[in-house]
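Form predicted on its own, single chain, as structure tokens, below.
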Amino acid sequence: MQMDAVDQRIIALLVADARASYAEIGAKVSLSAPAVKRRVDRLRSTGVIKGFTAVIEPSAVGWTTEAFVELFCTGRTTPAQITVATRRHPEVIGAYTVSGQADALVHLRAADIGHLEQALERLRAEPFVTSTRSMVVLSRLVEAPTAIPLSS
């Protein structure tokens, strides 16, 4: 889908505040509210915008511990198998295939170290996982919502 600079600005504004009204966005991009709505509808129907969501502060709901875990898998493990397995674990907030020695990188959040250890044990019990290497997050330095770079 072709996106122009106005589409990119609308997306950036929605990423910053998904609750902004079409009129508020329109005022910032020099369009009427109905014109913004048409563009947002088009961006949604073409799959550019996948949805709108609330962003929760993990510590506010008691999930204060997080880690990145490198998964090392048996030789014929597919990304689809990793996807299915990691979705079974509520502590998994992201899973990615990666280059390098590991087969996948999994991002976990848990209430505390004990909970993290339990989640790791369950993850390690997946039949295709041969080993893991974990890195516990000490602090989050940069956390940005998904956005596209604006063209100049």
Contents of the next structure:
2 protein chains.
Amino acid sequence: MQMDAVDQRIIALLVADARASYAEIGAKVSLSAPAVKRRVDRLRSTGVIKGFTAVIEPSAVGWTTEAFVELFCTGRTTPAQITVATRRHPEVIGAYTVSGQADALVHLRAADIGHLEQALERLRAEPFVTSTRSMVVLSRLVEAPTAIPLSS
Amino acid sequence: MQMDAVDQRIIALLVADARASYAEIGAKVSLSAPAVKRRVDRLRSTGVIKGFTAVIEPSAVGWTTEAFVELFCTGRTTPAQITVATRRHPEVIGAYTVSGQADALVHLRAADIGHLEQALERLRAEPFVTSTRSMVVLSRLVEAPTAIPLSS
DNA sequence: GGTGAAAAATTGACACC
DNA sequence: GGTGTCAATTTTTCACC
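To complete the pair, please output the form predicted together with a further copy of the same chain; the form predicted on its own was given just before.
Below is the whole assembly, all chains and molecules, this chain first.
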């Protein structure tokens, strides 16, 4: 899809604050509120903006434990299989196929270590998983929303 | 902070759609719009809701390459040092200290492989980094916003 | 792309429990 | 502490140019 510098700035402003009003955004990009809305509607319908979400402090909702788990899979495992399998587990908040020794990297979030262990066991029970390697998150140092290159 | 089931449901609804109106949310949790707003204001001021953001398709804004990099650091490296160092690099969209062989895991997003390589070189140049192990993301299978346990 | 008007949402004041 | 109702203001969302 075609996007100009104004679209990029609107996106950056919405990433910074998804509840900013169109008038507020318009003031910063020198556009009227309706013009901003039309652009945002277009960005949404073309899939550039996938949605709007609240950023939550995980510990506040009872998720205190995170881990990254490398999956080593059997030879014939497809990304689709991994997708289906990982989506089944509510603890999975991210999953990626990767280059390197592992086949996939899975990001888990659980209530506590016990819950994490349980989720990990379930994941390891998937038929295509041959082995795993876990990294439990000790502290989140950086966690930024999708950064947008600012075209100044 | 103290949170009841209604707060949890409001949070879940805002994670699903940060631009939902208070009246719309109120209809789903059986509360008036002002009551919802008061709760949201409280959740924001207490840091449970850290903010609202737009979810962007990374490829649409020119970020086509992602990687996870394990950092192996010198013995006396502190999390604070890693935080400061990783925040300097705009390509870092996540950083965590982890248990296991590596000391930290860094999530990078770059325009292309060349850009990623460049960012990786800069990261490896940090004085406390002894070695790295990279996993380039081949495909994003799952990428969910902070999942909230639904108290049904 | 802007303007203007109607509809809807936000926000604060107030009473109530 | 919490809620709902009401009114003023602001925002959204249409027309139409």
